[in-house]
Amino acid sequence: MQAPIGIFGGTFDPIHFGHLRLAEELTESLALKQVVFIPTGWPPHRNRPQTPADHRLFMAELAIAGNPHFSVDAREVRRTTPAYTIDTLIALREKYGDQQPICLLMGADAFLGLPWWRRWQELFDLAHIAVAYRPGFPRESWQNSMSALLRQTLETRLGSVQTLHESAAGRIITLSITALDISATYIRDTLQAGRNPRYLLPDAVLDYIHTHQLYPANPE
């Protein structure tokens, strides 16, 4: 048995305590070897982030500093074409080998959109998927929002912590995590309104935002 490596992708515009807490709780709950944060450069399923990729990469590095279980991977921000998860996982599988369990970490909202991802069913050939949801929002409550194919996939592939350690890929696990109602959109709006988002994100990240004037206040 090997401890899985968690892969956590996102725009991280900016990274905040909601992201960090999700990664920390899944590290403990799933007994992960590490969590690799992968800021996306050009997400194909949404508009390009307003903040340049290098800034978002550096904010992620600041946010995870001091946590030996966290690291940051720059491969997607270095791409000049849209960054698809399937391509990233293929590259990571080449890096870590066929036997290393890899676990893609995501929230319930992202999981519900999985059928619109490129070659989404092939993701299970490369990784497990861990779906984090808020207390009071159990799997049964969002299962009704799934497509029939996604629901069938969940039921067929539903696993346990043990199965994540016993195989390299192919399982889905769902876990409840602490509810932190924090979003990058809210932080950006707060800054652009001239308010202080302190305690929603690490101080080092907030200092970096102010130094580089990443989300300047809108003029009256």
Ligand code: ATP
Second form
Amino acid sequence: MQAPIGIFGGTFDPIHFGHLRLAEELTESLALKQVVFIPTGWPPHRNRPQTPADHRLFMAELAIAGNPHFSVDAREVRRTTPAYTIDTLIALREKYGDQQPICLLMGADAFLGLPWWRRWQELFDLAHIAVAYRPGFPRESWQNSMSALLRQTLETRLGSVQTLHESAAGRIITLSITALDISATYIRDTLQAGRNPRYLLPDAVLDYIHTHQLYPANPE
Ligand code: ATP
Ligand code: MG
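Alongside the form predicted on its own that was just displayed, please also present the structure of the form predicted together with adenosine-5'-triphosphate (ATP).
Below is the entire complex, every chain and molecule, led by the chain shown above.
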């Protein structure tokens, strides 16, 4: 039995307390060894993020500074071609070996998009998935938004904290975390409207945003 490593991907444009609480609470409830934050480089499933990858990477580093369980991995940011999670996981599997449990962390909205990910069913050969509920995607209605195949995948792979520690990959677990209705979209919109999003994200990240004028206010 080995403590799983959590892998947390996102555009993090910018990283905020919703992300950090998800990582912190899943570290505790799943007894993770560590969480590796992986900012996306060129995400295949959505419009390209408006903020250059290097800035999103620095903001993630500022946000996790001082937490010995958290680290940031720049591998997707450094790619010049679209980075697919399947490729990242193949590389991480080589790095950590066959026995190490690896667990992808994501919010409930991201899980709903899974069927659009490249070779998504093969992800379960390489990792577990831990899904955290997120405001706007409540536990009760969440499953109704899934395709039949995704719902069936969830049902057959449903595991427990123990099974996540006992095998290297293949299980899904769903967890409630402190509901924080924070999104990067809201933070960007707030800044672009000339308002202050402080207390939704770390001060160091907000200072960085101001220094580099990342989401400038739109002229009236
Ligand atoms: P955007 O509004 O630009 O989509 P976001 O706030 O959703 O940004 P992402 O970088 O898209 O942040 O999300 C990365 C991961 O974090 C996803 O798996 C997402 O579900 C999860 N996540 C983001 N915000 C929260 C939150 N407030 N609570 C729980 N999970 C969250
Ligand atoms: Mg999002």
